[in-house]
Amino acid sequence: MKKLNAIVLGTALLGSATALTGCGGEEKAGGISPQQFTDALHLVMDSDRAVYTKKVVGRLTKKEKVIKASEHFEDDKALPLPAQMFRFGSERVAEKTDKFSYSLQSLFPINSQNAPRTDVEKEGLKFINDNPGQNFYKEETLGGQKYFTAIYPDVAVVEVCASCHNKHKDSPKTDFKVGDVMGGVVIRVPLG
């Protein structure tokens, strides 16, 4: 039932993007406005991305240790970490449709692709590094077209987020611990 409800609200969400002409918090007649669209994506994604970090890598590589979590999973036969499996996600997401883009992005990146590049990404992910537990919303242009664009914190929610960053020889920043915003995630939503 609840996989019924999600690719309900799926479809739901997708329809709705159609109707966002205007910035965040309106209500708009027929549709949901973009800071309702992106809270909504951004709950589907952070939910999937905590099962699969707690149920899938956390189980299996840390409680029955039948197998390891590694950024080189094809060569190392192990599971994709976290981040590399939203990243996937995105990459599948960006092929079939142009109404959203999304993406994990961090002011203390492991890979310099993941760094912000606009001013609102960098204005947003210091906003939400300042600012635990909020989101950052805001508008801007990029190559004349006009996008809302929202940032979510990305938390570390186990130990092995945390003490992944803090060991990879790549990481800017070696002291994070678990509840600690690593990054944000970008979703950006084209308007009018």
Second form
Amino acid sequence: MKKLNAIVLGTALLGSATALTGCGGEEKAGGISPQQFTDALHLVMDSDRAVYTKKVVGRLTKKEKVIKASEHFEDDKALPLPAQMFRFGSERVAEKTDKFSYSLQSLFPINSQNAPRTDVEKEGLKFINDNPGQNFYKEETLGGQKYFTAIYPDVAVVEVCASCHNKHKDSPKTDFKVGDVMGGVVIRVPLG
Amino acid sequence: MKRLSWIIWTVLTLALSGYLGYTLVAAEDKTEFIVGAPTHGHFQIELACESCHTSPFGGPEILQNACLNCHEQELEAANDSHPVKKFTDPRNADRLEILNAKDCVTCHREHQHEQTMAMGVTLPDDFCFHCHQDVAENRPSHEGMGFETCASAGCHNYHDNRALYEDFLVKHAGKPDMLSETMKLVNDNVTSYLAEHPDVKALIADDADIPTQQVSEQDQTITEHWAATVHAQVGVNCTACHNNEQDEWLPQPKLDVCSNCHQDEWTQFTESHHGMRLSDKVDISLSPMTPAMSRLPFHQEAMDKDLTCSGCHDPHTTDTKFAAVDACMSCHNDEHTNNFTQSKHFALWQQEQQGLVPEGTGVTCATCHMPKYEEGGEVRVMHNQNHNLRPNEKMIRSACMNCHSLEFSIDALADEQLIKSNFIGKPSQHIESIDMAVKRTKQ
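Can you now output the form predicted in complex with the partner chain? The one shown was the form predicted alone.
Let's see the whole complex now, leading with the same chain.
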């Protein structure tokens, strides 16, 4: 029930924040701050991802053993990996709006394109890695546009997260454990 | 004198403005306004300007939407590895300033015939450099390779890497040129159609519902031919195609009559270079394509043939064997086509027709250029001949790998001379992508 409340709250915040930024990006008195907005977004993302990881992938691949999960899920007729589900969601958002964007990045990326690129990404991913449990918030300017950038630790929630990354031939790190910060969710909101 | 000059200038200006204004607004032929020859993909519809230039107002989104209007689904089906949505993240802002990967026209500029290369790309070949200059850090095997070779060496493709991604290369490594088990998709959609429609009764020549006043001596032969077709088997009578919406008999049914039942095939056909002039996405009504309009070599006697459904499928015989080889060869007159009858592929097709090998063993023009595919439990035939034509790596999975190994397929398709000879002989070069992928996996 707590989770449901959180999702409802997150969705409501998302709706109101989108409405706010839709009116020229100015925050009304009593409105929510960019940090509240990204925190709410992250709560929804994180919850959905955990549900997919545990109730869909974990259950069907480990417990009931009826299907596999694979990076090449179409060719292998398998389930998409949780990280892929997350990216597909992010790409779908990118197709529909420029009011916010998000991505999954890491200091130890399997795909080097997901290594930090901007100074804030580099600083933030290092911060969440060095300070487990803490988030990182900063403003940055990219392509002449100012952004509020929030970076949240992405933790290995089940054993298979760690083992899959440890085994992958492109992984720069091979000793992840459950509970480790594996990377970060970077959410950006344009300001002004 | 000065005054006369002014008068002449004014008259000439008005005349020119009038002429161009009339051509732009009212004339059907707007050739004068074509700023440069369109690419091989679009020249057939070059006078349907507003198919792409949908509005005189607006920004780059006008052209972008026009590109997507025809090509979006194809890109999605190919699991486009560089979709626009991957570049909208603000973290790519600096890259987009160098190469705006959000717009198709950044790489595929139209009306730039002199600088248009294969795949309609107008950029210099080494464009991958802008984002992948550090490739050798993760792939030491790529050290020293020129960025102009990424796509041209049979290894990578900007949009469609379904047959080229690393794990796929590894999975299919080490197989013999000719696979021991070949894929033979045979369509028997009539049986499944009849099972789903138990009320349908097969028709015979006497059932033909052609109006008596339309019957002539020639029609007698036609009804006999019709009675032997799948159409008669599934209860499709004469009037199903020949009658219009008002139930009036049309001696020549409309061009798109087949689409009443064969919607998918018609849509695919109108996405191909054969049928694109008839596409409902073209803003003006155009005549069917003919070989005479094309830039490719064709037989002289075929120059004026209309490319419609009935160009390949005689509507009263529906002989798919004719459509699979003879229809193609009766028009196309290039080295690849003309060498087909000397190929092993053709020999297998002949053996199949003689009943010496199982159905589906023969390799026709259609086997590769209109490959069969399974959808919803049915075997369909791709009617867009351009669907897997360029880049030819698209053929690897849809055609070649039904019989050949991935390695042989990659090598064969990278060998231009072998393609011209219609695969008579072996590939003369070896593409090392599989070797490199396997080596890296072992490390």
